[in-house]
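What follows is one chain in structure tokens, specifically the form predicted on its own.
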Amino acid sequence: MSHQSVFKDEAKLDINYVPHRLPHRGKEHRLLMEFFNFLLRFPERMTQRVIITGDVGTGKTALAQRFGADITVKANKQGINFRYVHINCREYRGKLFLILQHALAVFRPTFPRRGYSAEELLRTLVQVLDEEKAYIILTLDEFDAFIEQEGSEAVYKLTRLQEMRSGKPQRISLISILRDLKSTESLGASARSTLQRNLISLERYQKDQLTDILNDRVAMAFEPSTVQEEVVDLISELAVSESGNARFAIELLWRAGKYADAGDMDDVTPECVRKAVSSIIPTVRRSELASLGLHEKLFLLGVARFFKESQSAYASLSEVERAYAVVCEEFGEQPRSHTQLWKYAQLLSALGILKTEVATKAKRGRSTCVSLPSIPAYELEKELSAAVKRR
């Protein structure tokens, strides 16, 4: 009889997925809506360009595809012809002809590929954009790859595309998507001044904003009680030390069901997600597991046994400290103070072996907390039971 997956719909955890609602993002979503708002009303009369900028994992592309979906379904309830057109720079080497011609499919599924220059599809698209009495918005993502290959010119013709076409309807805004805006520091002056004209920067997501956006994914992806309220409080923990990527979080809680899965287990736990972070980021190397003391090691084996049994995500320094002193008279040593201890655990902590704070009320009460954030429980205790063995 095979093992029910702990997934209810994983297609929800994949990078290319669009929720409906994006988490602490509301705001610059309304902002986008606003900036567009003309669109709804009176279209043919202006066009808008803005920057999104954020760095890796703060939600960039997930916000201009959810307002492009929003704006669509309205233009269109509108009777509006509009179509929202996004395209990955970096995906089309950066070339302004082949991301032109992608923006022409959209219209113009058999148009031929060759035999037409980049200024030859710009001016067709904006002919098949008349003859249809059609709107885009034309997002950029990647945008930096587009600077980079094409430089200020194509930057330049984008952005005062409609000025060539005075008194006549207005038809492509454009959204550019980049991490920051040094790499627009190349451009000239003119292409400069009219790109940056509207700009909406995302800040990286705190832990509790990155606890909202998981529970939200957990709720779509997974089976009902699968996921443990420690496991998505880890793998935020773990998603601030990467910078609030969200992108890495969503992937880690995904690998987190995988190792679930793979081991015909009920629910997924924080030892699933050390797995599945030792198989993103390389755990500690074995050289600096050697380099520990004698009674640094005892104390991280107690820790590494004490994870691998409790299979809890936290553990206050007294319950390590009661795993530690097991381990001594396991190997016939005499424990060291609760000073010594904590000393232990900053010096691991440091190494970035092992992580510790003052928990909070919902944790464990006001005491040093020890996690165990990036490696298997498992496979330190091996490791550290056969060092200790041949010492």
The other form holds:
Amino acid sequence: MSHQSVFKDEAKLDINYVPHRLPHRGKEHRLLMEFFNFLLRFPERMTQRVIITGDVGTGKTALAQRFGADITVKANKQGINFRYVHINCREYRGKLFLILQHALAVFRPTFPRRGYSAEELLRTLVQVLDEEKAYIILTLDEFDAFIEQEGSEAVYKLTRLQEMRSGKPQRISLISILRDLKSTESLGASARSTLQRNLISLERYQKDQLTDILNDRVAMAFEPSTVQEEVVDLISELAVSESGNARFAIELLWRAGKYADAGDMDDVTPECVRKAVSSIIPTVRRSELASLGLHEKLFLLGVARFFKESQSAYASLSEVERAYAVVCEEFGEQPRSHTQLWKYAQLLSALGILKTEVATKAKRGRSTCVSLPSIPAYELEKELSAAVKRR
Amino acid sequence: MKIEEVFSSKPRMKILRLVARLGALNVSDIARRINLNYSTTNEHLKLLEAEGILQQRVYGRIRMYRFNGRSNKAIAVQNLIEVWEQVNKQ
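The form predicted together with its partner chain is what I need now, so please give it after the form predicted on its own.
Below: every chain and molecule of the assembly, starting with the one above.
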């Protein structure tokens, strides 16, 4: 007879699950409700723009999605045709036209996918919203990817949309989610000023806060009395050292549960957590690696192999480029240009996977140095090799 | 136009079923889905529009057709198709 699982509902530990209650984010949730309160009273009269910032695992996405679901229920109860549309910009390569295509598909799923510029799609989206007398909050998650790809003009287009149609009902509000405001520095002053009207900064979780989050999830996802108190305590401790990353904590909890099940155990023990932590790549989530493009993965694989073989802490971009070329050869891919690789290095650095620094001691000009500060190269190599082979 | 003339065409019935199932669609998408050339499809659509069953919306360079929500004929046709399909499923 098979051993009974410690899980009651492991979906409650899924990265995409948004709980009904977000511990220690109540204040920010109320603030969002205040910012968008007008939507419930006079939706046509104004729009709003809010930025949410915070480190990895501080609950930015969960906060926005919880708020989105709550305000949708409230607005619909009042007979307001309101939709909350949450888009991860990195999934759409930061391209405005792909993002707008997705938003438009919410209302017109059969609208042709090809041949329309971002401007045309934006006009169409507004026209459709007018027809449906609908209002939306468009949440652009990983907004850095959007800024990087599209720059000031697209941000300006999105934020100043209403000024082009004065006197008409206002339809599109915006929430932008990013790690910090550093990436907005590249924007023009006017785009930046319209974007940064309201800012919500999420602080890193402290240990007791992580414990509360984990206790909530334990109650939802596990059978009663299967998770010892010291397990939650240990995971909170580990997550604090991972800069208060709640996503890391929840993934670790799930993984520890899996180890308990695999060992036919009646409950999750600290030993399960230790096994789980040794199997997990610190700092970087598998989901983050999975969201990378093929050549970003190949480039990172080159970096991992370089550091696996080398004792040095830093590599020049050209050293890494040579390792990447070998990886490309192995997988039958045409290597990308030097400039493209530089861009990959910047992206991976923004994701916290790599660290890039500009070395000025080079004979001439400035050269980029790459390091892999927090991930064991062999773990990364194993993970990426498997991911590339699976494609 | 008399009712038997509107409904006697197989392509027109296919168009109506398609729009009932998928909502708003553009001309070339309809043509592709019912396996008919663009201009013939366009003629059928114009006829259905003239009868007040479908309406077209223009979004920049694109025309999309859907049921005319304000027309009793359109509502009746939509209901007919819906009931028909439901009964056939049972």
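These figures come from a predicted structure and were not determined experimentally. If you superpose the two forms and keep the largest set of C-alpha atoms that fall within 1.5 Å, you have the rigid core. Residue numbers count along the first chain shown, from 1.
Relative to the superposed core, L341 undergoes a C-alpha shift of no less than 2 Å between these two forms.
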